[in-house]
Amino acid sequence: MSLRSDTNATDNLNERYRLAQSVATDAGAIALEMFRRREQLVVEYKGLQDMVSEADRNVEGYIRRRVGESFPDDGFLGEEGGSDRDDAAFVWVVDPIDGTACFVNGMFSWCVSIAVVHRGEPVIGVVYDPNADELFHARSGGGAYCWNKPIRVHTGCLLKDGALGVGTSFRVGTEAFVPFIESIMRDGGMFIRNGSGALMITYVAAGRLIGYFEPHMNSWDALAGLVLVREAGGVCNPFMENDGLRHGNPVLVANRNVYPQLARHAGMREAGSA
């Protein structure tokens, strides 16, 4: 049953946006003071280009009490903690701290991103910036903010009119990324990459990048971003499709002109979903 047919549902979904966005900016200063003082923290690695530190658990940890106090019976998803209930009517997908590298290391590139996946779609997409203070936020059907300004995705019709934001990991080989940067510089095109996906996805919806590619991300890092640029009037892949929720996917992004463009370069199919 989707959102829109299900009246108790869509009754529920303002108060879960809600305290989304509670949530979000209170995680993100706990997170923030304990950046302030990272060099105290504990920092392990969990594989290649993987660290975790006690602030990714302390403040996931806080993100799932608050929303358990709130709504026990929903699922939650979450990178530090793994999944609980993600069958659920309604799933909460929680990167505490997307960017641990540049986190630990004093680079201001991360963030605090939590969705809500109702039966399949992404609904509520949440993404804070503690360093900027700047609380990205956006619910389907009710467009995508930036605090209470309203935000659009880039207006560029070609690739070369902004710049583009990419990303990779050594979950996939270097095929599947490399031509795809090779591709791009061919056609004038400029990328960067911050340290946070999650981040990048939410520039792309307001109008900061023109687009976004990775060749795979986990559905905390993709999730909140999805929403936004949805919202934003911006065109995504079907991150969701083949279980992405549980295993991911690539994600591209961009407005409607420059999808198509990026998906050539990327090899993926040019019909986006939203």
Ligand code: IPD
Given for the second form:
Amino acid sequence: MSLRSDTNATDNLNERYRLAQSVATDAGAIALEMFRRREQLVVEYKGLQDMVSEADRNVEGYIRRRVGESFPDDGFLGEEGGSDRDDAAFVWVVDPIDGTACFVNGMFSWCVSIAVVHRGEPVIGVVYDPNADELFHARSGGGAYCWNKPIRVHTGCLLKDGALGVGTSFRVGTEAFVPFIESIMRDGGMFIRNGSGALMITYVAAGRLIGYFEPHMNSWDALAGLVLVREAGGVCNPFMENDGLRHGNPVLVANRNVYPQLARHAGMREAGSA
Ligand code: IPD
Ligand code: CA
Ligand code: CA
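Alongside the form predicted alone that was just displayed, please also present the structure of the form predicted together with D-MYO-inositol-1-phosphate.
Up next: the whole complex, starting with the chain shown before.
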């Protein structure tokens, strides 16, 4: 049975939607307090150019507790603490701080990212940027908002009509990224990388960036933003295929005009549903 035809499930979704917004803003306030005294935080490396701080772990722990108090049977998948019942009907997919390298080095592009997946379909996306005090939120069929103002994707027709967000990591080789940059620049495209993929996908939903490409993202980086983009009138590649929840996938998002152009540059196929 689809979620929209099941009143009970819709009520349950609304409760989770409210909780996701409340938890994201509260978690963001905790993270912001830690950001302001970041010199005192213990920072470790998980891999090449891949950091984690005390703040990431504490904030994820806080979000897990809040979700567990209200929805003890829901699954949870977080970047730092891993997965717990990720085969449950509802699974919370959380990056407590996306943009950790920016966070620990005193730059402002980081955010809290919370998605909820219902039976394999991402249905809620919430991204909170505490520095700008912007709360972006969307739920399936309900539109996308910054606080209570509706947001829409960019209206440009061509890649050269706006700036493209990009990201990459050492989870993939340089060949998955460098040729793409050359290809879009030959087409008049220009790129921005601010260090937080979740925030840049959200900027696509808000019409600030014309699109976003990254050759591999984990579900906790991408899913909240993908719900926002879809609800703001944009399209994305089928991120959930091949167990994207657990293994991640490439991410390509844009409006309907620009998506096929970007897909050609990235060597990817048609748009799908996150
Ligand atoms: C990273 C950021 C970065 C993206 C990477 C992510 P983290 O997440 O979103 O922009 O390019 O793929 O892993 O480590 O800052 O949470
Ligand atoms: Ca991340
Ligand atoms: Ca993170």
